[in-house]
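Take a look at this single chain in structure tokens; it is the form predicted alone.
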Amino acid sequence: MTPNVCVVGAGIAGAGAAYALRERAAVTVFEADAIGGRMVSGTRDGCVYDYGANYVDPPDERVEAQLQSVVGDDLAVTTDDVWIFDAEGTIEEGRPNQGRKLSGRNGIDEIVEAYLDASGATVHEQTPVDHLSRTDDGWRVTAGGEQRPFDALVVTPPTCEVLFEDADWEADLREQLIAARERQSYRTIDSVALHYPFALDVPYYALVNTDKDHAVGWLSRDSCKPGHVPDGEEILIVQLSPAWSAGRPEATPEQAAEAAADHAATLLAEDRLADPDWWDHDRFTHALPGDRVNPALVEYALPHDLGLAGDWLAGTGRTHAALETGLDAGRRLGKRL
């Protein structure tokens, strides 16, 4: 019979987990929003914008040819740099040979689409998981009112401290997790789509504040990207730093993107840039990861036919970290089935 897994979370890591598991298993996908997690885009006026993570940055080969065999034809490469600039403004070169940036055609969170599609998973969104239940055979997961059987768990939210909280299950490792997971700290990233009906011509796809102590900590053109802007036009995904979000919590969306315009007029030296013609905004809480957890509470998890990923664990927001951690998730658990 084959066994039946459930995964918590639709974004790249859930949907790395369920790929992972395809062979294996049966897999079943909750997610409380809508796929992709952070790797969200919008689309407006023939436009297409990556407003959370902006690409996806395979560390190696075998990670690109991986990526580029699962969404194939709909992934869109960009090869433009990624310079930097200080607390006054000052724009540089970056590093050299900085390698290729994907995304999808129609958004990054095609890339995300495109593993949960090759996965066979079944996929429920605006399902939130609202409890869980350890049983001697598995686990037992309700979520849309159903509580449904499941031979093991995949877990990939950064809350997922307060699943465990009301958890059906005794054991150390629930202590342990939600102990680590509270530990695990995150910032908060305002992030602002600012179109123009122009064009720039700067020699650089994106800027990335180095010493931190900047309003803007990244701002990226997403014309540089196949397919996501129409000739003659632009959009920049200006991200405001972690301090700025922090020091305005009560912060409007209209406010975020009157500031996110203000300063890429000024950092970039360009009037025009104050007064876009339309702009999107989202504040996410859960952007940027602090220090990872101890790896060995993914070992322990294992024999409680559970397994953990996501970014919280890598101890970075980068994409590619979190895919990993969800394909490591599917291996290590479909070895056990």
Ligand SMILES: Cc1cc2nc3c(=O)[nH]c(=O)nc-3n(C[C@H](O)[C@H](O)[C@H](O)COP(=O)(O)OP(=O)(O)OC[C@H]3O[C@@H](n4cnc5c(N)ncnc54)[C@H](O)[C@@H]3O)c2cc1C
The other form holds:
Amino acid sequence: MTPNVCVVGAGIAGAGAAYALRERAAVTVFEADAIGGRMVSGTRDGCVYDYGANYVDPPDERVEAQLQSVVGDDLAVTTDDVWIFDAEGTIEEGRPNQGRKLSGRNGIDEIVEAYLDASGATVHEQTPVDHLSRTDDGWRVTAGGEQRPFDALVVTPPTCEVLFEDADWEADLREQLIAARERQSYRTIDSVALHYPFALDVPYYALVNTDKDHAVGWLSRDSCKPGHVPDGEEILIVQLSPAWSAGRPEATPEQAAEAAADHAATLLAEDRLADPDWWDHDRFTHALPGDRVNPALVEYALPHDLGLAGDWLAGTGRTHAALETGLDAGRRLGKRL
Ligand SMILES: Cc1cc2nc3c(=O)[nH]c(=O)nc-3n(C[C@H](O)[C@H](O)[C@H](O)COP(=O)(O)OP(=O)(O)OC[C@H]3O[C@@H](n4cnc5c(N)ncnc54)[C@H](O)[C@@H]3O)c2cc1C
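Having displayed the form predicted alone, please output the structure of the form predicted together with the ligand.
Starting with the chain above, the whole complex follows.
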């Protein structure tokens, strides 16, 4: 009989795990919110904008070739450069030839969706996993008010300690996983998309603050991504720095949007940028991991029919690293099934 595997989380790590298991198991993915996780995009008035992860930067040709074959013609490639700025707002040219930055023509979540489509997995959105229970021959997973048996499990969310704390699972590894996650820090980022009914004439795709002392950590132009912004318009993605965001836990979306627009106007010396005609905002409390957990946990988990994946394991907030953990978890579990 075909083994069945449950994947918790439909971010890029969960999608990678489902993809790697596609010929080995029947995969069910439960997602608390929507496909994409932090690879999230919005749409409005004919515009598409990526306000979580901005792009995937494939580390080598092998990874880019896989992304190309899975996503196909909808892959949106940006080659414009990222420049740098300091605490005083002085902008300088960054490194040239910074490589290809990948999104989807319909938003970066399209990449995650493409991996899930190619995997053949059954995906349940808006269906958080509430409880895990270890059995003699696998796991019971409670989601959407229903408990179902699975031969194996892949857990991806950066908040997975909550699930392990509550799990019916007698094993030292359970405690180790909770402790590892609790020791690990995550940065908070307020991300704002600002729309303008005019184009910007600047020679870069994005600006990154290199001394980490500016209120803005990152500013980019979604108009550089094919298919995202109609000609003659602009969408700026402004990510307020982790210090700004963590220092203002009570900031409202309006306050974050106002701060983002004011800083964009000052940084780019364009008064008009202080007054976007619309905006969107999200606060990511688990934006980027600050450090790594013990990678040996992956090995310890496998005999429990448990795959671990996600950027919390990679220890770096990069989409390609999260994808790699998912592919790896899927491949290794698949060999055991
Ligand atoms: C503002 C911002 C900008 C970034 N910029 C970049 C960038 O430009 N390039 C880059 O490479 N990386 C960037 N990153 C980092 C990148 O987004 C992440 O490293 C990557 O998307 C993590 O993927 P993941 O699958 O590990 O986690 P996630 O994408 O967080 O996926 C985990 C999923 O699990 C779901 N979930 C949680 N609990 C449950 C539950 N109980 N049951 C079911 N589902 C659950 C969540 O809803 C989520 O969808 C950025 C991140 C942020 C926030």
